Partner chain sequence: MTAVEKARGLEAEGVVFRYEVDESDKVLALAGADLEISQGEFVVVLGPNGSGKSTLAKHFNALLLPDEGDVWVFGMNTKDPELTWEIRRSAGMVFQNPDNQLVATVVEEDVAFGPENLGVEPGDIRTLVAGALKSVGMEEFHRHSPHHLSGGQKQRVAIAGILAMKPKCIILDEPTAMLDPSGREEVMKTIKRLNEEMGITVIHITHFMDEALYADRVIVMDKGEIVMAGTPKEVFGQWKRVSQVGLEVPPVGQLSRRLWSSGVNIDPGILTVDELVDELCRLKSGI
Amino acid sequence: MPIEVRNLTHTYMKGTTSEVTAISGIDFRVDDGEFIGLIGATGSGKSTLIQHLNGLLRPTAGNVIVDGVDIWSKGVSLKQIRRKIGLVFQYPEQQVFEETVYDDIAFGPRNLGFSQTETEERVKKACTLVGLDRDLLSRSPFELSGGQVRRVAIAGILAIQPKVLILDEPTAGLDPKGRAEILDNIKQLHESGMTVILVSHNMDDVARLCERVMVLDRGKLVADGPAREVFSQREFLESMKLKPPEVTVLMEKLRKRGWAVRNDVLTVEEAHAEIVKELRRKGVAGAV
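How would this chain look by itself, in the form predicted on its own?
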């Protein structure tokens, strides 16, 4: 289920003295099974952009085409579009509202008209996918920890079984353990075949998970390519007020000192392998 964005522009409060163009002239395509990282400085237009992909915002100009159909064409059901493309907001407390965790996750399936039996199955499956303890289903979502609420919000989207999952800063405010667990859940969802778009300020997370990276700057799409290619352009990223992954910076420092290591390393594991290989080349005893 490809998504095509053509010349997308969105202006808030158009025609007033407070008019602001948040995104302008954006073009890209998302194919089935991709894992895309969307990065950019605060105010670059990331949240505005993703809210167009399932029709939460209507373009001022341009088109969003899902499965070959412009989602704003006459007769297109935005309800069905949002069933295919699920969006988890940055602040999960804004996305949970029912009295119990079960009712919150079940809201989507019920709203789509599924039977009680089907709804129960979808809730159970969604809980399993995000690692949410079913003992929590009878509790109020507002009694849970930040990480648990984040899982409830994601599970509520997964219960409608979308083909595309968009996550806006899914680990914001979480402790290291909660962050690692959420990211592992997201990775598993992608490995199961789901298309994922991840918005994040954490370059290390994007580098470790995403195959493709898109960079926004002041409402413009200024880069779109393989993660290794994008993150190897340190000067470009810094000009966008973005810091490359820490391991990429480390490799660059080693290269400046004469080490023959790659400059497109993205993970700690890759960095370890490069350093060990170079130490062995240098004849350092005991390099492992």
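The form predicted together with its partner chain is what I need now, so please give it after the form predicted on its own.
Partners and other molecules have been left off, which leaves just the chain.
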């Protein structure tokens, strides 16, 4: 179910004196099974952009085409679009409101008119996908830890069984363990075939997980390519108040001091391998 975005522009409060163009002239295509990282400073238009992908915002100009059909053309059911493209907002636990975890996750499927049996199956499946203990289903969401509530909110979207999952800062405010667990769940969802778009300020996470990275700057899509290519352009990223992962910066600094190492390293493991290789090549004692 590919998504195509053509010349997308969104202007808030158009025609008034407080008119603000949040995004403009954006073009890209998302294919099935991709894992995309969307990065950009606060106010660069990330949230505005993703809200167009499932029809929560209507373009001021341009098109959003899902499965070959413009979602704003006549006769298209936006409800159907939102079933296929799930969007998890920032701090989704603020939208958790039901009395039990079960009811909260079941909200989507019930709303779509699924039977009780079907709903129950979907809730259970969603719990498994996010690693949520089924014993928690009868509890109040307000008794759970921050990481658990975050997973309840994500499970609520997964219960709709979308083909594309868009997450806006899913790990914001979580401790390292909670963050690692959520990212692990997302990685597994992608491996099981889901298309994932991850909006994040955490460059280490994006570098480690995403194959493709899109960069927004003041409403424009200024880079779109493999994570390695995007993150190896430090000066370009810094001009947009972004930063490559620390290990990428480290390798670049080593290169400047004469090391023959790659500058497109993204993880601790890769950096380790490159440094050891170079030390061996130079015959430095101790580098086994």
